[in-house]
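Coming up is one lone chain in structure tokens, specifically the form predicted on its own.
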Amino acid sequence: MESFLQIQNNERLARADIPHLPFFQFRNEMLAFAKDGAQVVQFFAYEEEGSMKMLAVMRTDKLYVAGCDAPEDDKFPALTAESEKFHMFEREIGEQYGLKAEGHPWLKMVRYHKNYTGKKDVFDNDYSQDIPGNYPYFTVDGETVHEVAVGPVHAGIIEPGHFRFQCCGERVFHLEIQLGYQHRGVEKLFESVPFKRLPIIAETIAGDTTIGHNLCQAQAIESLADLKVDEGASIVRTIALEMERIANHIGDLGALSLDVAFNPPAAYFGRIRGEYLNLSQILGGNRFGRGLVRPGGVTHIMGDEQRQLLSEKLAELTPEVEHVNDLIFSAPSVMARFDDTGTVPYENAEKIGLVGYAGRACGLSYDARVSFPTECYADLPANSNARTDGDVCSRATVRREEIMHSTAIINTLLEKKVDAASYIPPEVNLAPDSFVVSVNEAWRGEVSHCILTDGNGDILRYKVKDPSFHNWTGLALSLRDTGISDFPLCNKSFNLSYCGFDI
């Protein structure tokens, strides 16, 4: 990356210091970087004073940033034609700002909304962006081929999403996933609401990732407003993020057991998950972490009483968790369903940039807690993964390992008797003409928030990326040449967010 600027996680930069390249130099350097193994953290467009611009954040073991002016004719040769890593990003840029990635092999809408600039639809398809319906799904021809459509309305409380399978008998040739049914315009809300509402919106991007998203938002604002966070608040934030990780992994391991008709672990883990949610309430006053993390600190102080309650309950729950995991992973009937099911090879995982436990289960070692540590993570041990075959069993095993690793982290932090300062909502003035990108390892994987401010210190562009933005494509690939009856199992092994994707 000859011209890209190396940056730090949560580092505030003057926008004038970000390299602004000619478009084709910008494009070529990103492609060269991706070919050498770099992944995309952010790649988006924005409008300023009637001019369209683009900005990218790439990562190796470091972060890099650069920008450019968009081509004047609103068209550019697709990077996706040469590297799959840009696939979703270019589709989103087309939908949001009417910039067309020509030659993109899969140029379709991401969510259902008109682009921000009022430009003409770039997708060249005969359907309305206002009404979900006439979406051009991929089809497979042949006398023995049949199509199965599932959703967007599902049984129970699952969120809306449509799954279109092309099958021959039970074998899946191709799965296409279409989301966007609950697009809320989160990014535009961030740019228009009063400052005090920013954390409330961040907490609801994905309800099961309250801490992950709100931590990114808080850290980005702290960087732009030069707010300092004391050690006690960092300890509480780190514990909260790990507690969120444990609760979700436990819930999903129980659900995986249920999907293979092994009901006892599902019942046990359903109850145990509730116990961890209750621990989150002891820590921050809410079972799902809402209202705890705010720019400048945390709203609840963890005193000796809370430390004791958390320590005692963790000591009680940890052997129960280990016992239930032993039930799951020692059952031959369970392993027969988990092993070699829904496999995503390392090569494909790297090409599409899988993140989080889905990526680590394929052998991609990336963990933002290690590569770009925030809060207390620089002083905490990293996790390791014993099984990385890319199948359901690997994804389940990584979750099991992360539960125990997170438990050890929390116990370590509870031994540090450092109280957070009393939280007083600060007067916030964001630095003008500035940039910051925040990266954290939420329970599904890499969450990133990026903020650009204008000359008055107002938010010019707020960009959100949930790990599901990378990983839905991985779920589709996991169904290739797999029985359609294994879809619920594969789906739960990823357990991706609909609303985190739809934003």
Given for the second form:
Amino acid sequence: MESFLQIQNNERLARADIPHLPFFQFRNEMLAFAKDGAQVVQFFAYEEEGSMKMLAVMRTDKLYVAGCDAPEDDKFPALTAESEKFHMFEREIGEQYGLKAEGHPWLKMVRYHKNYTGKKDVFDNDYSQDIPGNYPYFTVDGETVHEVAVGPVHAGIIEPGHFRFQCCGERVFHLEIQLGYQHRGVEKLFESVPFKRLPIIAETIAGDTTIGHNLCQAQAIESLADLKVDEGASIVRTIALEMERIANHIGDLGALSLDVAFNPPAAYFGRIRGEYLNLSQILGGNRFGRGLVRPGGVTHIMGDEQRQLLSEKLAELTPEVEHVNDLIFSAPSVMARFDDTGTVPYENAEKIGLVGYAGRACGLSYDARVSFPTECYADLPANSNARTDGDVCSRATVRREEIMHSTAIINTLLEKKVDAASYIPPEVNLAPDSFVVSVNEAWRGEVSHCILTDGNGDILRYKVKDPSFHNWTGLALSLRDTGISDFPLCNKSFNLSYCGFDI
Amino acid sequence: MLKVIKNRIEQGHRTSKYPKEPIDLYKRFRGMPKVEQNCPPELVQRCADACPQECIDVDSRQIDLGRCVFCGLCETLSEGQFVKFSTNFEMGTANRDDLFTHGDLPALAEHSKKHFKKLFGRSLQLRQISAAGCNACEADTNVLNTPFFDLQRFGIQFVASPRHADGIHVTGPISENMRQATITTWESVPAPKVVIASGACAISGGPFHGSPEIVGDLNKLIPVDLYIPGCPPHPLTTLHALLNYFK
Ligand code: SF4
Ligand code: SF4
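What would the structure be for the form predicted together with its partner chain, rather than the form predicted on its own?
Okay, now the whole complex, with that chain kicking things off.
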């Protein structure tokens, strides 16, 4: 990594200061870095004045950035041939900008849309045809092998996606997950719509991660436009992010219990999750935190009244949550199903760069709140995880622990009694020819937004990465050699985002 | 077993009494807006210019609730002088045009197609289609099945197969990649059937309006019977709309 530049989270850089390397040096250094344990935060292509470029942000316990010109003939030897960490990123680069990663072991479309450049399609798709277009699914041959196809429209109230299982009897050899049905063209919208629409779109990239994504965008814009956020606003933002985490973890633990046919906790947690959403509504008027975080601060002040409502409700709910969790985790019939189901070993988790609780449940301790703290996190205690075996039980246990940790964080912050400044929509002028990358630990894991501006301070490239971009591969791996009837359980233990992935 | 009983006692009975008894949401909740007709025109113009969804019409002083995401900016900017949000969550309509409003919607129950009440008043089975919904709409529909709302006590149920359904409930701006699946699912529902557009996305494209990757308006694909505004609609908004339109 000699040539990569070390940067801070949310640090604004002049683009001229980003090391611009010859392609092969860029490639070799990234590979060497990945081999030494670094992970990819961002790796994408963009176009400027007719020429194609690439940019990458890698992380160890620090963040690093470098860029390069894309190779002249629109192809390059795939990094994925040497390291799995680049797998999805190279498919995305092919789909978005028509740059072909040659020798990529599974060069398939990601979301199924025309590329942005008018170049020949890397996958030879004809987009007048319906998704998934011109590409086979991975199949396993053999007389006893059969295929199970599920989706895009699923049997519940849930987003669409297609799952293709290769099975021998009940045993799954391989699961391929084909997404793209939720593609709304978010990155292109960010680059083209009036500035006032940005937070509305950021909040709806993935509804259950409203605060996570919107926070990344707000921080990136604050960095580019030199806006300061007061302490009271930071406190509200941190509380909102932790509230989002608690609500989602509780909902999923209830759903996990339902998936193993233990109904009472599902009913209780179903309702209790709603109570936490209602706390978000007390903060900002919306159950998902819509309209709360904006560049420059927060739109609603948390005053004594709200602080008191929040503390009282938390004091009432926390023991209930503990009791229901105890009910789930002490039921032998539940544990029998959670234990050793859907295991992703540490080595595989590291290879595909799992993030968030899914990564922590495999022993990858990365937590962006600790490594690259924003808002109030530098002053708050970190969490630790007791069980890291990579199975459903570990993912459930990590989430149980995180509920209590987040509750403690919120209680600490409620003690502070600092009101946010009242919100006046600020004048926003983005610095020209600049770069910023923003990383936050949303409830599913690392969310990252990256913005490049052009000479006029307009957005040249806006890159969004949801944790699900890494973790869907983890779900596919967890199904290997597992009974197909355990799919709902494995799926819920990850609970990944379709729209966050599909953007 | 003892723990199950202890938890059961602690949890008690939590189902809401709505609609028999009214329910109060916290004052910050943004429900039906009240649009002040006597507000100075400059202020109206300022709000209209700042509105991220471009859904304020300066001349008629109406808000298009089919596109509004209830972000609250117009209320903040006008300090309540032009728009003020109430906590009234009852906002469903049977006509798209009714969603262009000053804050007074026609009573939904009176605009329901009469034969729907007869057909589905006692039992309504819906197939939910998420067509690029951001999952907040989906999640706040799903909670209707939790004990607090307990949708099934009204004879309304979300079912797994379109073949078993009386209609579809669509969320999301209908991505191009979901266009065909949406139509196929609708076709699979036996007639007579209802179509519900839920959330700003399904009604107008919502936050994603103008993107070439979406259809943006369910009505362009299939005729819509019931509109439920919001981003996402509050569960009680959906509950109110279903009860008034079908019961
Ligand atoms: S609340 Fe609705 S009308 Fe008001 S600014 Fe937001 S989107 Fe526009
Ligand atoms: S209307 Fe709002 S909440 Fe519903 S799917 Fe669209 S963006 Fe999400």
